[in-house]
Structure formats: C-alpha cells, structure tokens
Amino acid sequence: MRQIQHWIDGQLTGGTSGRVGEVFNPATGEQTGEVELGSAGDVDRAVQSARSAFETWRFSSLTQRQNIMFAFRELVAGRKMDFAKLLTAEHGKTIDDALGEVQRGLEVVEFACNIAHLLKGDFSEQVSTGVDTYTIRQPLGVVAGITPFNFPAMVPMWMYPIAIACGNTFVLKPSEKDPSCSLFAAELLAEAGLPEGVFNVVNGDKEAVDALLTHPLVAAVSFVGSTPIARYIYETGTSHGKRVQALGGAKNHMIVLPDADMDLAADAAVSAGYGSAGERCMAISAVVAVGDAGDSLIDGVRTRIEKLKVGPGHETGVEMGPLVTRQHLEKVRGYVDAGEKAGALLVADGRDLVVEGHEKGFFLGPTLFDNVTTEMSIYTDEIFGPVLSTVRMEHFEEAIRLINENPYGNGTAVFTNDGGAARKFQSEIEVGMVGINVPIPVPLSFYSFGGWKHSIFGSHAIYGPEGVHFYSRQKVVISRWADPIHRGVDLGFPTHG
C-alpha cells in the first residue's frame, strides 16, 4: 500500500492528523494507496514555510523566475508519459486523454515563461512639472489553490505557474482522490531550481480547505469544483479578507440546427459528451436539437457510441475509461435510473456494461437519452458522467432562451452552416465560453478561462491575462526628482540578475 505524504519546505513530509484517505485504481476497483489528510497544523506549517520563502522570492528577478519556468517546462515536456501514467492510475482516464491534459497544462507553464512581458506597467512622463506617473504590478504573498479530481495535472497548472512567476509563493490542496500528480510536479519544480518553500502541497479534505480559507497569512485562493463548494469557498474566503476566484459547475448545452453538418455534429456530441467519461466541467451534457435535426442526430450519436471501446485507461485502443470512485459510479447510475423513471427515452443504456477481467472496476457505458424535458434531474443537475441528454425544440430562439435561463454559464456551442445564426448565437447567448462548430470552447493559455452566472464566483477568470491580474496587484507611483543621481563611471557591460 503506497503511503502518500505532503510536500512542505522542499521535501516530502508526514502529517499530524492521523487520518488517511483511500486512493483507488478505478479500472480494477482496488485500493492502491493511502493519502494523509492534512490537519490545520499541517496547513499552518505549509503556509509558514511559504511566507518565509516569500520574503526573498518576491525580490527575485524576473529573469530568474523565467529561467525556472523554462526549466520546469522542459522537465514536464520530457516526463509527459510519467504524468499520464500517474493520472490514469488514480483517475482512470485513458493515456491519450491524460497526455492531452498534461499538454494543456504545459501551455500555461509556457505562458508563464513570458512573465517579464506580462508584468509590464504603464508610464506617463511629465504629468506635472518634473513629475512622472507609472504603475507596477507586485505579488500578493502566500496564495493557495484548491483543485478537483477530474484534472489533477492540468488544473493546478492553471494556477501555480502564473502565481509563482508573479512572485508569490503557493500552497496547493489537490483532490485527495488522485494526489500523486501534484507531488510529482513539486519534485520537478525543485529539480528546476525553485527555492524551498515557494511551492507546497498539503493533501486533505474539508479540514485543510477551511484552514486555508481562514489562515491570516493566505492572501488569495483559487478554486475549481462544484458550484455549491465554489460558493462556500468564495463566501468564506472573502469574509476573511482574501481575494478569491472560485470556478463552479456547469450544464453545457450544444445546439444543433437543421442546416448543420450532421456527421460533424454527431462526432462532436460523442467526443464532448463521453470524453474522460463525462468527468469534465466543459463536457457537453445537453444537446438541443432544433426542428427536424433530432432524428438524424440521435441516429448518428447512437451509431458512434455503439463502436466506442470502454476499458482500463492504460490499454491500447481504449477510448473511455471508468469513473473515479465507486461512490461516484453509483451516483451517476442513480441519475440514469431517475431519467428512465421520469419518462425520458433511454436510447443507449450503459448501466449493464461489464469489462472482462475488470468486473470490479468503476465502469459505466455511454448512455444516451432522448425526449428529455427541463424538469428532469438528468437535465437540471450536473451529472459529471457519460450521460448525454437530448432536448428537442422547434425554434432557434427557444433554444437560446433555454440556455440563457439556465443557472450555469460555463460553456456552450452551436452547430450550423448559417453565419447569421452563428452571429446571433454568439451575440445573445449568456455564457462565458462559446463555440461555433466547436464543442468544447476551452481557450488557449494566452486567453483566460471562465464562465458566467453560477459557474464562477469572483471577478477574475483563471490563467491567461486574467490570471496575471489575479495573482498581482497594481501600485501607482508618482515621482519627482529634483537633482540628478551620480553613479560614477562604469565601463562594464550592463547585466541583469
């Protein structure tokens, strides 16, 4: 049984709570490790280490921070497969999916490599006689990240590379379901030359989360998870004087108009609905078929999911792996039961799937509903599993209204060959990330990721330019110098360090 500890002050270390969580291989259903669940004292040790490191790290040069990020980038790029294997072993997603996750996280690291440009301020000369005004951006101090199970490599990389490059120190509380990727990242950061205490990992549950939210030395908290917890994180953190960005849940709709390329739309619905077994905050979970688009779309989706290979994520050719835990499997199965009982048409039923040789794994096959109505729980709730619901609407305006009335606003998409319809959609839809013939509109690292409505709490989106602004604060300087400063003669070539 593997024992999983914390990473504090540049090394693996045990905790003080005496409590542990179980880590499973979702493909076999077997427990593979025990992760220490941090106490408030463990969190305080990590925060104190980060605070001590901040006193020097905040004054490190931009070139030093860039060089460390460049080195970390090379280490991650060279160890992608190691990340992917850890990820698949604890989360269950396929190796190919895991490699894609690591790559998307790596793109944020690459963005942070340009931190010298990203932290530039503004300058106005002679705003008054002999007076100049300029702005600088400075770090906040100790910042924390609380991240979900579904992207144990990528989502933390949305946070700590930018935070650290901005001059902050970081305490990460990853999901206790799959913590190993975060510890591996800590080892690579140390190998890249990051000073001790700048990056720390405390594994844990609510006790550790609450300790971070209330600790007086934590200046800011980033969170990705469900909406109820995001609201709790935001309200608790801000009530203790912290800057908070809390990204919540989603119910992502994909509208398909009758003029759409139905093969493209069916491919997209299957890819976005069942990738990573639906355990994505940007998964498409509701398809809205407008007019007579429904029948051909349903046929196309059903034909494609019948060919999907479901099995252990590490096996060649597998396209969809298991769910993360048995508890989550039973929860998703319960939604399928409820949808059938409520009268939705069950086109494809994944509840009886058995993977030979992995009968105790947490598998649920691709599930497809038709004729779903808006009062059914399979429509109203974020299922977070391989369950795709189809809602039928007569008119495009009705479909737009349906999405705009939904409390979530993370991502959405429309499939059409009509440019006017696409323009109307992007203009009128009340959702933060919009795809036009693109099912999962996740922006690249030089933009920012963030939904609207109950999918985000706080005024900052995550990573990209918004991430830089979140992890730094502006200072305005107004200066007047009456006399020149004499520094003497120096014929050496100027250097920066």
The other form holds:
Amino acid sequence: MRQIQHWIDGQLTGGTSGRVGEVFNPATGEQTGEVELGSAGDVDRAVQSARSAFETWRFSSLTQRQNIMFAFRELVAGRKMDFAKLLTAEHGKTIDDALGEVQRGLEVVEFACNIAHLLKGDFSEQVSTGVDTYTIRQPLGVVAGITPFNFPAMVPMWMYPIAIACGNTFVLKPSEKDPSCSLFAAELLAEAGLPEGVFNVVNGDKEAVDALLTHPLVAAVSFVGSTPIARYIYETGTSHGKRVQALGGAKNHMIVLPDADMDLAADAAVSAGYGSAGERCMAISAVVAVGDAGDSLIDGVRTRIEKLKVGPGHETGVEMGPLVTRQHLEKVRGYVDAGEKAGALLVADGRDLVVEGHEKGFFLGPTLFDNVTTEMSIYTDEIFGPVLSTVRMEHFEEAIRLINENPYGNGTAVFTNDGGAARKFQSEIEVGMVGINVPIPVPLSFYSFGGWKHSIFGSHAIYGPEGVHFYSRQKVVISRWADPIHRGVDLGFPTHG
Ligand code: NAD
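Got the form predicted alone; could you also share the form predicted together with ligand NAD?
Whole complex next, starting from this chain.
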C-alpha cells in the first residue's frame, strides 16, 4: 500500500493529524494507497514555508521566473505518459483522455512562460505639468488552491503556474481521492529549479481546507469543485478577508435544432456526454432536441453507445473507464433508478454492465434517457456520470428559456446550420462558455475559463488574462520628477493642470 504524504518546503514530509484517507484503483476496486489528511498544524507549516519563500521569490526577476516555467514545461512535456499513468490509476479515465488532460494543463504552463508580457503596466506621461502616472502589478503573497478529483493534473495547473509566475507562493490542497499527480508536479517543479517553499502540497479534507480559509497569511484562494462547497469557500474565504475565485458545478445543455448535421450532433453528444464517464464539469448532461430533431438524434446516440468499449482505462482500445469511487457509482446508479421511476424512457441502461476480469471495478455503462421532464432529479441535479438525458421541446425560444432558467451556467452548445440561430443563441444565452457546433467549449489558455450563475462565485474567471489579474494587484504611481513647481502649502483637493 502506497503511503501518500505532503510536500512542504521542498520535500516529502509526514503530517501530524494521524488521519488517513483511502485511495482506490477504480478499475479493480482495490485500495492502492493511503493518503495523509492534513491537520491545521500541517497547513500552518506549509503556509509559513510559503510565506518565508515569498520574501525572496517576490523579488526574483521576471526572466528567472520564466526560465523556471520553461524548464517545467519541458519536464511535463517529456513526462506526460508518467502523469497519465498516475492519473488513470487513481481516477480511472482512459490513458488517451489522461494525456489530453495533461496537454490542456501544459497550455497554461506555456501561457505562464510569457508572464513578462502579461505583467506589463500602463504609463501616461505628463498627466499634469511635470507629473507622470503609471501602474505596476505585484503579487499577493501566499495563495492557496483547492481542487476536485476529476482533473487531478489539469485543474491545479490552471492555478499554480500563473500564481507562481506572478511572484506568489502556493499551497495546493488537491482532492484526497487522487492526490498523486500533485506530488509528481511538485517533484518536477523542484527539478525545474523552483526554490523550496514556493510550491507546497498539503493533502487532506475539510480540516485542511478550513485551515487554509481562515489562515491569516493566506491572501487568496482559488477553488474548483461542486457548487455547495464553492459557495462555502467563497463565503468563508471572503469573510476572512481573502480574495476568492470559486468555480462550481454544472448542468450543461446542448440544443440540437432540426437543421443540424445529425451525424455531427450525435457524435458530439456521445463524446461530450460519456467522455471521462461523464465526470467532467463541461460534460453535456442534457440534450434538448427541438422540433423533429429528437428521433434521429436518439437513434444516432443509441447506435453509437452500443459500440462504446468500457473497461479499465489503461487498456488499449478502451473508450470509457470506471467512475472514481464505489460511493460515487452508487450515487449515479441511484439517479438512473430515480429517472426510471419518475417515468423517463430508458433507451440504454448501463446498470447491468459487467467488465470481465474487473467485476469489482466501479463501472457503469453508458445510459440514455428520452422524454425527460424538468422536475425529474436526472434533469435538475448534476449527476456527474455517464447518463445523458434528452428533453424534447417544440421551439428554439423555449429551449433558450430552459437553459436561462437553469441555476447553473458553466457551458452550453447549439448544433445548427443556421447562422442566424447560432448568433441569437450566443447573444441571448446566460452561460459563460458557449459552443456553436462544438460540444465542450473549453477556451485555450490565452482566454479565461469560467461559467456564470451558480457555476462561479467571485468576479474572476480562471487562468488566462483573468488569472493574471486574480493573482496580482495593481499599484498606481503618480510621480513628479522634472522641474518641480513650488506652489507652497495648498489644502485644496489636488486637480491637474
Ligand atoms: P467537491 O466539491 O466534493 O471537492 C472539491 C474540493 O473540496 C476537494 O479538494 C475536497 O477535498 C474539498 N471539499 C469537499 N468537501 C468539503 C467540505 N465540506 N469543506 C471543505 N472542503 C471540502 O468536488 P469533487 O467531487 O471533487 O469534484 C466534482 C465537482 O467539481 C463537480 O461538481 C464538477 O462540476 C466540479 N468541477 C467544476 C469545474 C469548473 O471549472 N467549474 C471543473 C472541474 C470540476
């Protein structure tokens, strides 16, 4: 059994809580590791290390920070497969999907390699006689990241490369379900030349999270996870004076209009609904079939999922792996039971799937519902599993209203060949990330990622330009050097002239 510790002050270290969590291989159902669950004391040790590293790191040159990011980029690119194997062993997703995840994280590292350009300030000469005004962006101090189980390599990489490149030091609290990728990243950052204490990992659960949220030396908190916890993080962190960005859960709809390319739409619904076994915050979980689009779409999705190969993520040819834990599997199965009981039409039922040789794995086959109505729990709740619900609607306007009334607003998509309809959709839809004939509209690293409504708390989206703003603060300087004019004492409010 692997013992999984913390990474503090540049090295692996044991904790003081005496509590541990179980880490499983979801494909076999076996426990493979024991992760230490950090105490408030462990968190304090990491924060103190980060604070003392900040005193020098904040004055490191932009070139030095960029060089370390370049070196880290090379190390991650060269060790992608090692990341992917760790990820698949603890999360369950397929190796191909895991490689894709690492690649999307790497894009943010590449963005951070160019941090000098992004930290440039503004300058206005002669705002008043002999007076110039300019802005500089400076780091915040110690910042914390709290991340979910479903992207254990990528989501932390949405945060720490930018935070560190901006001159902050970082304490990461990854998901206790799949903590190993974060420790691997810590080793590679050290190999890239990052000084001790700049990046720390404290494993743990609520106890460690609460210690971060209330620690007086933590200046800011980035969170990604479910909506109830995101709200809690936002409220607790801000009430302790911290800058907080908290990204929450989702219920992503994909509208299919009757004029859409039905093969494209069916491929997209299957890829976005069942990829990573539906455990993606940008997964499509509700397809809204407008007018007569429904029958051919359902037919297209059903025939495609019948051919999907479900099995252990590390096996070649497997397209969908298991769910992350037995508890989560039971929860998702419960939703399928509830949908059937509520009267939705179960077109494909994944509950009886048996993966030979992996009978104890946390598998659920692809499941498809038709005739879902909006009061059913399979519609209202984020299921986070391979369960796709189809809602039928007569008109496009009704479909738009449905999405706009949903409390979540992470991602959405429309499939159509009508440019006017697409334009109406992008303009009227109340969702932060919109796809037009693209089912998972995750922006590249030079844009920022963030939903609307209950999918985000706080005013900054994550990574990209908004990430740079989140991890830095503006200072404005008004300076008079040349030819000072001595006007004597003047208690009036300063005006320019
Ligand atoms: P989660 O909210 O259960 O856990 C996220 C983090 O919060 C973990 O580090 C966990 O240890 C911690 N945590 C859990 N319960 C806590 C509590 N009571 N108090 C303090 N901390 C607590 O989420 P998860 O199950 O790991 O991940 C899946 C969720 O994340 C889904 O809802 C998904 O939509 C969401 N997600 C959102 C995005 C996004 O960008 N919006 C991206 C990925 C995942």
